[in-house]
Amino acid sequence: MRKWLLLILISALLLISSCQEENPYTEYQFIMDTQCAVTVYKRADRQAIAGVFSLLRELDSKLDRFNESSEVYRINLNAGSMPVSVSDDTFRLISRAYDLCLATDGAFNPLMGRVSDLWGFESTNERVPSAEEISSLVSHTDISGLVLDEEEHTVYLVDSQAALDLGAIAKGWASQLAADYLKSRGVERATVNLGGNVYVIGQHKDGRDWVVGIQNPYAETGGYYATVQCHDEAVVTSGGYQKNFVRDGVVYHHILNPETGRPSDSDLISISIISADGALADAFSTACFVLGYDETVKLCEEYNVRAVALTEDDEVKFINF
């Protein structure tokens, strides 16, 4: 429900920020487990939409790992057996993963995906595990393991327990792709929303820069606590309020601190991160709800990317604006 109010959020925003555009036309489709939404502005446009919901539907089978025909699916029931071959688009996206695994020191690490099974956040049977069960399973997440061969193409994990999971860069990579279709057809103005992680295409007629709204965390009928201008960048948000569930009075969240292997617990109750690259936005959103404000700043000075956090003490922090 909170995806989708994020998306409803967002979309009305959009709409009222481009209120003097001609005519904003959306179309909606359901890929990636997220509601999809592409707008474009010119009659013309639309019948480019129907070849990034083609893209999306392509990606999204090469990169769902729990789809059997998957080539993510593929890598890891490979695991400690052999390296496997892969498209273009996913060895591309997971030489992404490992670089921006090394850049945030950790705390993006697209190997989680055992230890993120074992709370059962994709399924309807979460759990809180043992600590032996966490730390048996932390320690086959090693990105050494991951091996590319670029002459060759293939994906090789080392380590039979270790599992690829693309799920905290994938819609920030493929929303990315989306935009460079549509430009690639010569739309200038347009917006992809991937279930909240947003790419906005050019600018408005008139010159001014997109609006677009950051969810308020604790408004459960919508409604936000920031907005951002942009033009050609992506915006996706990280927040513990998207996907938990609660025992005995805790509240567990599905972002996971690679470390400890459990949810993270930082200082910060929501952050965006606004790149024109969304591969490295969507990454970086959870990287940085990881690590906290301070290395957040930090990271955003070195990379020269923008973010909105909301810290727990309910302060709006703008960085690198």
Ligand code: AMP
Contents of the next structure:
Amino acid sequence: MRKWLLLILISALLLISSCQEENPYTEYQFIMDTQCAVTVYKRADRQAIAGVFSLLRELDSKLDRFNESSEVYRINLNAGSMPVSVSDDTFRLISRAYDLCLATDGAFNPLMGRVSDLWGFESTNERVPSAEEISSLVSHTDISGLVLDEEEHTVYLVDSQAALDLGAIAKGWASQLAADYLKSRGVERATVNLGGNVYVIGQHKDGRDWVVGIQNPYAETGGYYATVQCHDEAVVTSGGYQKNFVRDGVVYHHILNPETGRPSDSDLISISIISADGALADAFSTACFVLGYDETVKLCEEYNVRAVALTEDDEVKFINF
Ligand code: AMP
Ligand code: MG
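Given the form predicted on its own above, I would also like to look at the protein as it appears in the form predicted in complex with this ligand.
What follows is the entire complex, opening with the chain shown before.
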């Protein structure tokens, strides 16, 4: 699938609420490999937008594993050789990724970098790897090989063949940091949309919640299959329709089952997680897509988060609403 088409498709969530008298004002920038949009409603809040984009650019410069000057690149480069000292932000995010891997029983696994590279999802060389290639790398994704030292603020990958990939958690986490930043600047009402990872701040002026539309995987951008009402929460969606390629009539998508190293094959077409915790919403959306509907219900109940699922039978399920 072409990159621009993808970009359009991954705006999986569409903010459909607007209120004429509130004068929404939006600025866009391409950061974290996606189209980012920040919308504010008061004229005075517009001056806070530039700070959000510079925050996002700074996070991206630390977390992009393909950027040779990023912290994650350095961690991967030194895998099996030595711990790498990182910034507070990066340390906190990787700690969350570690915890969320355990919370999802490994369905969200931030050490899938090398396996993902094998399939070429992030490049133009998409291909179907052999079973041997896959199994030889899946054996290097054990989360116990991610060693975090709180005191030294270092991250160490014990296994030289392991590679950190924060692609399934970084945007949800960044959207929350962006929201926190806007609130710290006194902004009471805004939305941050990082390629479909939405964080809504506050409510409408008249006290109504935001209404966030969830992209229908079978429809054009802007066609949604469900809406959710929320305030001060992230709404994060994962789906195989967001990034994939076709070989010999088979669709291979970018969300891998960490147990098999192959695109997951659950009964979900799309899953959206709604939570004030942006990192959790993002990591859980990926994990739930792998785990399937029944396990999603259990996980959402255990962590008390809401979710909207589209199953392969085309049923729409609202979980914990
Ligand atoms: P998301 O769109 O949040 O579901 O994240 C998908 C991205 O996370 C992929 O493009 C990979 O970079 C990475 N990824 C794929 N499968 C997994 C997984 N099971 N756990 C963690 N990261 C993954
Ligand atoms: Mg995710």
